[in-house]
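Listed next as structure tokens is one chain, alone, in the form predicted on its own.
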Amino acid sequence: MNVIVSIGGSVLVPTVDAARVEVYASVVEQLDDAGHDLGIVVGGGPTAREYIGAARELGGNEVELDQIGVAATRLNARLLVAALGDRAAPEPLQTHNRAKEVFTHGDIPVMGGTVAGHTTDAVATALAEHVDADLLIYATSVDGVFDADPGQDDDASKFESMTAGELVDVVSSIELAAGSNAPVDLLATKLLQRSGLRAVVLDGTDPAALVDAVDGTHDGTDIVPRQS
């Protein structure tokens, strides 16, 4: 199975902890040993937010802040590359074409961000489309997609399954609410809708959830292609 995983920075590197990254790498290695072809995109998490916050106070504009965020994602990605050793390309890849080339040759491409304005969820979705992935996994800090932000609404209920179009509607409504956080950003959901890929949104704080997603036994939300 061709599998692309978007790992949130707050999931992989909530703090700089080699043991945490090694556990995640061991799960990726387990899937690799099982014969799955993998690509990984890593987010910026707390590291990105800390640097972006400082740069904003220093007067940085939004493009400059995005570029700092991209640098942070690549720094996090380097930790995973180091943990994966010879299984991965030797450094975080910066273009989808290069990542596809590595993927096609059987190594694991690890990416961070690419350019200003593109989130790592969007980067992962585009990579999944580029390599014709069988499954795209969004490993987030929440256990699926809810009809409202569960951090803001105690009555929010989780979807077991939905289409990408339905996900676009949910994310759009959440992102309009001040202070709310959607499980997947709007750009990524629009790319997912375009691609027709199958995806899963799940709680990636337990790395073993990746194996559950590939096996189809996860506790997250399935994003299924629209029925023809």
Ligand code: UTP
The other form holds:
Amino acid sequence: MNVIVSIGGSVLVPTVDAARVEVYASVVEQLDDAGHDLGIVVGGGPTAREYIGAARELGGNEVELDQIGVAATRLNARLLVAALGDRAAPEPLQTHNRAKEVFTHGDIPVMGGTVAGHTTDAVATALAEHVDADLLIYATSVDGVFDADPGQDDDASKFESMTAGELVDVVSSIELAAGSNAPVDLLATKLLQRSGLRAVVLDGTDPAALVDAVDGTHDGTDIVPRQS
Ligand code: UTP
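Next, report the structure of the form predicted in complex with the ligand; the form predicted on its own has already been given.
After this comes the whole thing, all chains and molecules, with the earlier chain placed first.
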């Protein structure tokens, strides 16, 4: 199976902890050994937020802040590259075309961000589209997609399955609520909608969830292509 994984920085590197990255890498290696072709996109997490916050205080504009965010995602991605050794391309790929070349060659492309204006969820979705992935996994720090922000609303309930169009609607309404955090960014959901890819949103803080997603036994939310 061709599988692209978007790993949030707060999932892979909540603090800089080699053991945590090692466990993640071993799950990726397990899937690789099982014959799956993988590509990984790593987010910036707390490192990105800290640097962006400091640069904002220093007067950086939004593009400069995004570029700092991209640098943080690539720094986190380098930890996974180090842990994967020869299975991965030797540095985070900066374009989708380079990542696709590595993927097609049979190695594991690891990316961070690319350019200003979006997040690594969107990068991963475009990569999944580019390599015609069978499955895209958003490994987030929440259980799946809820009908409201579970951090803010005790009555929020989780979708077991939904279409990409429904995901666009849910994420749009969550993003309109001040202080809320959507599980996947809006641009990514729009790319997902046009692509017709199959995706899963799950809690990736336990890396074993990636194997469950590939096996179809996960506890998250399935995003299915639009019904024809
Ligand atoms: P992330 O993808 O990590 O965003 O990018 P996030 O939503 O904070 O995800 P977690 O916390 O890792 O799960 C961090 C920041 O880097 C910039 C944006 O500013 C983003 O908010 N960025 C990232 C870009 O500008 N372009 C990219 O391609 C990726």
